[in-house]
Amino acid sequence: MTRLLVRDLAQVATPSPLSVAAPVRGRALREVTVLEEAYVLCAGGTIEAVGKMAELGPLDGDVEELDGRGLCALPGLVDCHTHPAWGGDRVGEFSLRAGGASYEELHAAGGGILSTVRATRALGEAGLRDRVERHAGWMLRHGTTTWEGKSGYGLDRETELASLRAVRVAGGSPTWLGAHSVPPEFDDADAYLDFALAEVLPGAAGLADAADVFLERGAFDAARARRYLAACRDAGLSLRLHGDQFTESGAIPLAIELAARSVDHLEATGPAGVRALAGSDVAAVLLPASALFLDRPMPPARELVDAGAAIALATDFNPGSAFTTSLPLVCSLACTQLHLAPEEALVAVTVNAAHVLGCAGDRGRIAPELRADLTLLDAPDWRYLAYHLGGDIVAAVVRDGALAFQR
């Protein structure tokens, strides 16, 4: 069995004890255990031991060592909302928006999502795999060891299924975002959903872990979103929703009704939506990089936490509204713009994000018998994760007990 000792770490920081079940809420979001001058011992893909260097005794057998002097170890970061499968780019649109055009205006004029659909369909399956592998590499270099990847830029059978396969091959958790937009070959949303549910869902159900819908003015309304999600649930997929990005259009009540894992965005969520989420099992996935990129109001993170809602943070990596793969940057935005504490941000990109993906049972914390995923910061204090705005702070990444990246 391969063993890896990460030794002489300045700090090991991990979210609340295993006795606190995921998702972590309320005051427990600030419970982070910090060990100074510590080590983490990995064996066969799992954590064997974690503790103080002074307490580390002799180790039998062959042990590979990784020098952690001056570094801080965190659980491998988890990005629970990304869109990595796309072709082309949207740099021209970015320039137009900087000149005053709104996201909704660009979408209505055939730009936005539909412009990426055209470029993605032209890539082909091999091209999609290359793109997703490249984007997965970007995530890894920012400390992400577990990630979700959505389809939704094909909106035909071949490209949607190819996107899901590409995410799976690259090591991500695939989500079928079959209801992202209505492609131009269909007259209306109902006709497109007829096609998607009859022709794409059977294949997607065998490839994806979850299904997602863009419930928003100009995309899919609550009635159509319910139809789509109910069919996906019946096919065995977990449910996610893009909701309340621009308007409150019924996403939160629908997410609660259908027992969705999460509702994501929430920039337009008001007090009633905050109360509803706080009283539910639906997680609120907050995407501050998207709000910043589009110059939108930030989601009500502080209100959600104080009310008792379960929150997670994610990049929303995509070509049009959040062109970043950096969870450290998202943590900086969470602290400076969403008014979260560094401890709350850490929990939101580790154990709570893992909960959204259904894998909090084996990752998101540093403890024996959990998956050996570690993000090592080139910093004297783990809070540099959020403190160093846009900094190149990830020194190395351990995934499944092996060194996966080192700067």
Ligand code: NIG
Contents of the next structure:
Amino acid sequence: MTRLLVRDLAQVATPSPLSVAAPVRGRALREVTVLEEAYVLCAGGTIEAVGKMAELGPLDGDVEELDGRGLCALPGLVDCHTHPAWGGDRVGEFSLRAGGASYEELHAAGGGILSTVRATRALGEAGLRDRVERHAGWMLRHGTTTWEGKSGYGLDRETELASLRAVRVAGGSPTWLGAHSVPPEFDDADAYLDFALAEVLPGAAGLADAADVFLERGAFDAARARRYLAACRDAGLSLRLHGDQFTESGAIPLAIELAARSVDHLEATGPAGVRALAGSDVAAVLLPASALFLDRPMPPARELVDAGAAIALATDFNPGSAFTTSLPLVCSLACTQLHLAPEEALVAVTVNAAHVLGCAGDRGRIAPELRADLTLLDAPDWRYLAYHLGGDIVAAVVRDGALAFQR
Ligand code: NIG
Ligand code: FE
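Give me the form predicted in complex with the named molecule now, not the form predicted alone.
Every component of the complex follows; first up is the chain already shown.
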């Protein structure tokens, strides 16, 4: 078995060991263990040991070494909300928005999501795979070792299923975002859902881990979202929702009613929604890069954490509302715009994000027997993760016990 010793690290920082049964909440979100002058020993795909260099004894057998001087090790970052399966781009729309056009206006005029649907359908399966692989490479270089990837830019059977396969092949966890928008060949949302649930769900249920819906004015309302999600749940998928991005349209009550894993966005969520989420098992996934990119209000992160809600942070990587794959940038926004502590941001992009994806049992922390996924920062202190705004901070990534990226 290949062993890899990452030695002489300035720091190893990890969310502290807590119950793996549920996401971290409240004061525990600040519990990060930091070891100075430390090492991590990986054996095969798992962590064998972590500790102080001074306590590292002699190692028998073949051991590869990685020089960690000047670096800090974090658990491999987990991006629990991305849209990587798309063709074309939206740079023209970006220019129009810079000139004052609003995202919702562009969407209503047939641009926005639907313009990406046209470009994605034109790619074909091989083209789609190339694009998803390329986007997965960007994520890796920003320190992401585990990621979720949604479909939702095909909205026909062939392209939706090809998107889910492309995400799986590129190493992601596929989510069927079959209810992202109503494609132009359907007269209304009901007719589209009739088609999607009869023709696409049977295939999607065998390819995806979860289902997602865009519950919003101009997309799907709460009644239609309930119909879609209930059918997906009955087909064995975990549930996610895009909710309260522009308006409070019932996403939080529906997420709680259906025991969804998460409700994501929440830029428009008010005090009642904060209280409801805090009293539930549904995680709040905050996407500050999307709020920044669209010049929208930030989600009420501090209120959610202080009320006791489980939070995660993600990029929302997509061509229209968040063209970034950088979780370090998201952590900078979390600390500067959402008023979270670096510790809270770290927990939200590691163990809590893993909970949203249902994989916190084997990743999200640095501890023996967990997956050997490490993100190595070029920094003397792990908090540079958030502090170095837009910095070229990821020096190397270890995934499954092997060096997957080195700058
Ligand atoms: O999460 N809000 C809906 N879906 C994506 C954006 C999709 C797009 O603009 O292409 C989001 O922001
Ligand atoms: Fe999204």
